[in-house]
Structure formats: C-alpha cells, structure tokens
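Only one chain is given next, in structure tokens, and it is the form predicted alone.
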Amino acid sequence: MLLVKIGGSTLGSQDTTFEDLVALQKQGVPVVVVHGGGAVITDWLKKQGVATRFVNGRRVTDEPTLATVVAVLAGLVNSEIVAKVNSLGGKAVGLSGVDGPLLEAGIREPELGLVGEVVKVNTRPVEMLLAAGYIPVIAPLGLMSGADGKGQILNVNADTAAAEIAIALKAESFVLLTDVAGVMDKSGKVFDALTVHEANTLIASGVASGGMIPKLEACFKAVERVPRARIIDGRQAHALRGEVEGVGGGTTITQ
C-alpha cells in the first residue's frame, strides 16, 4: 500500500498527479492520499483580512483561522481532488480526520493554538474504502481526544498526519509530493539520500528550514515503521508514477 501526501502548492493546471493516481488504481495498487492546502488557506485568510503566522513551518491557528482551515481543507481542496480523480475514471472518496474519527489529536504546543498532534489513528474508515475499491482522500483535521474534547476540531499538519496514517496502515511506501526538487544543500544540490541524523543536522544548521522541517520530521516518524520514505518534486510530469516505477529524483530518508 502506498500513502501519498500531496502538497496543495504542487497542484496546478498542468498537474499529472491525478492521472497517476487513476493509473495506479487501475493497476491494482492500493493508494491512500493525504492532502495539504496551506497556500489556499493563506489566500482565503488574506481575503478576509486575517494575518497568517508560522512557527517552524506550522500555522498558528486561532478560532477565526480554524474556521477557514476547516472550510478550505475539508470542503474546497478535498472536494476538488476527489472530483478530478473521479472525472478521470478513478474512484475516490473524500473524508477528513474528523470522520470516524480517523484522527484523534491533542494540543501539545499551546503557542500554536488549535493545532493538534495525533494521539490515535482509527484506520477502519480507510480500510473500508480501500476494500471497496476507492482511493481515500483525507483532509488533515483531527478531533480533540478525551472527555473534555467536546467535539473540538483541531488543525493537524498534513505531513505529520500522513506519517501517522502511513504507520497505522502499515504502508509499504510513504511519499511526500512537494514543490521543490527534494532536500537540498546550501548550493541547491539535491541529496539523493539522507539519514535521520544527517537531516537533523541540516535542520539545526538552518539549511533545511520552513515547510521542509515538518516534512523531514514526518519522514523521521515514518521510517520507524515504514520501509520507504521519500520527498519528491510533485511539479514534475508523472512524478508519482515514476516513483512507483523506480525512476525520478528526490530524496530518500533512512534511519
């Protein structure tokens, strides 16, 4: 089983990811998609005059921001991905981490506001969709765990959510499609492979920064249990199909 995290910034008019997803499905490859949508969220917040602030690549989320996050992720972006896959002859169903609930989360860093860290993954909804022949397309939201949660929805980093779901589903491969060629050194050269220690050194030195930090941390988590973790350029034509076929660039993260 392949778990693919799609960054919202990689999805453009010329994108071939949807074609690749349909092709893989028709080949009998079980695929689960977790998507982001940060750029779209920022655009919608800007339209509403709401400022955006990030800490180590993670969006600080207050209540007004959360309302936009939920609407954009579980509504607009999720529905658009599902519609495109289905229009190309695939079979996809959209859901968010709140459904099931698939993702139970808790607040670990109060300075980030209503941002959750996954504490439990309930894989049954995803397994049911896979068994029925669908591609589950998951928006990274979580339901606050515990009796005091009272139905509170939390914003969950998409990279982190994808890693947790990959582990829970015992995925064979974890692939992050992003809008850069891979993890790069100071000169812009892409690393073919990095160990967790080497990648942590890049973070500590500031060479890897911003949105790359949660991507690397997601890979660190995934490689504890998932055989293969990759960061690849989703802007490249048929990058996903090439990944499955063993061709193409990007960076492999290993223990």
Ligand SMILES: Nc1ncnc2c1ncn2[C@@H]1O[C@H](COP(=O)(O)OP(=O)(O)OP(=O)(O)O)[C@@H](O)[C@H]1O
The other form holds:
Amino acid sequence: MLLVKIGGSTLGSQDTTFEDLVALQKQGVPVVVVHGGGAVITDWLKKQGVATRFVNGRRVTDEPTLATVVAVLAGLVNSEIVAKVNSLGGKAVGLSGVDGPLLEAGIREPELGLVGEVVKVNTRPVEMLLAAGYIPVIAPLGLMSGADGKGQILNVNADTAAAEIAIALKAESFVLLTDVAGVMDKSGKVFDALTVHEANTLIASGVASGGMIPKLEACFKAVERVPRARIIDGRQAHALRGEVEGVGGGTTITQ
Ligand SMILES: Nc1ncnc2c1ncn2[C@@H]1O[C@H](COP(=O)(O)OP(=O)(O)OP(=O)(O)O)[C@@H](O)[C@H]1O
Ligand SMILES: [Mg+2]
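What would the structure be for the form predicted in complex with the named molecule, rather than the form predicted alone?
After this comes the whole thing, all chains and molecules, with the earlier chain placed first.
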C-alpha cells in the first residue's frame, strides 16, 4: 500500500497527480491519499479578514480559524480532489479524520489552540474503502478523544496525519508531494537522502523551517515502521508515476 500526501500548495497547478492516481488504481496498486490545503485555507481566512499565524510550520487555530479549516479542508479541497479523480475514471471516496472516527486526537500544545496530536488511528473505514476498490481521500481533521471531547474537531497537520495513517495501515511507501524539489540545503541544493539525525540538524540550524518541519517530523515517525519515506516535487508532471517507477528526484529519509 502506498500512502500519498498531496500538499495543498501544489493543488491547482497543472496537476497530473490525479491521472497518476487513477493509473495506479487501474494497475491494482492500493493507494490512500491524505491532503493538505494550507494555501487555500490562508486565502479563505484572508477573505474573512482573519489573520493567520504559524508556529514551527503549524497553524495556530482558534475557533473562527477552525471553522474555516474544517470548511475548506473537508469541504472544498477534499471534494475537489475526489471530483478530479472520479472525473478521470478513477474511484475515490472522501472522508476526514472525524469519520469513523479515523483519527482520535488530543490537544497538541495549548499555545497552538485547536491543533490535534493523533492519539489513536481506527483504520477500519479506510480498509473498507480499499477493500471495495476505492481510493480513500482523507482530510486531516481529528476528533477529540475521550468522554470530555464533546465532539470537538481538531486541526491536524496533514503531514502528521499522513504519517500516523501510513503506520497504522502498514504502508510500504510514504510519499509527500510538495511545492519544492525536495529538502534543500542552505544554498538550495536538494539532498538525495537524509538520515533522521541529519534532518534534525537541519531543523536545529534553521535550514529546514516552516512547513518543512512537520514534514520531516512525519518522516521521522514513519521510517520507524514504513520501509520507504520520500519528499518529492509535486509540481513536476507525473511525479507520482515516476516515484512508483523508481525514477525522479526528491529526498529519501532514512533511519
Ligand atoms: N530546507 C528546506 N527545504 C525545502 N523546503 C523548505 C526548507 N525549509 C523550509 N521549507 C519550506 O517548506 C515548504 C513546504 O511546506 P508547506 O507546508 O508550505 O507545503 P505542503 O506541506 O506541501 O502543503 P500543505 O501544508 O498545504 O499540506 C516549502 O515551500 C518551503 O518554503
Ligand atoms: Mg504543510
């Protein structure tokens, strides 16, 4: 099983990812998609005059921000991805981490507000869709766990959600499509491979910052269980197909 995280930042650019997803499905490769949507959320927050702030690549989420996050991720972005895959002859069904509930979560750090840390993954809804021949397309929301959760929805970073789901589903491959060529050094050169230790050094020195931090942290977690963790350029035509065929650039994270 292949878990693909589609970065919101690459959505809408001449995207061949959907064609690749349909082609993989037709070849019988089980694929699960988790998507982001950071750029679209920021646009919608702007339209509403809500300012947005990030701490270490994670969006500080108060209640009005959460409402927009839920509407944009589980509504707009998720539906657009599902619509594109289905219109190309694929079979996809959208859900969010709240469905099932696939992702049970707790508050990550009070400073971030309604941002979730995944405490449990219930894989059943995803497995059912896979078994029925669908590509599950997952919006990264979590349901606050426990009796005192009271139905609170939490914003989970898409990279974090993707890693947790990849581990729970015992994925063979974890691929993060983003809007850069891979993890870059300070001169902009892409690393072919990085160990967890090397990548941590890049974070500590500030060379890897912002949205790259949760992405690398997701890979650190994934590589403990998933054989292959890759950060690749989703802007490149047929990046996903190339990935499955073992060609193309990007950065491999290894233990
Ligand atoms: N060392 C680095 N190498 C590459 N990119 C880096 C580095 N440090 C920081 N970045 C930033 O990380 C960004 C990618 O993360 P970002 O969260 O913006 O996108 P995404 O995760 O693909 O999309 P989304 O958050 O919508 O899911 C790059 O656009 C780049 O600006
Ligand atoms: Mg991101």
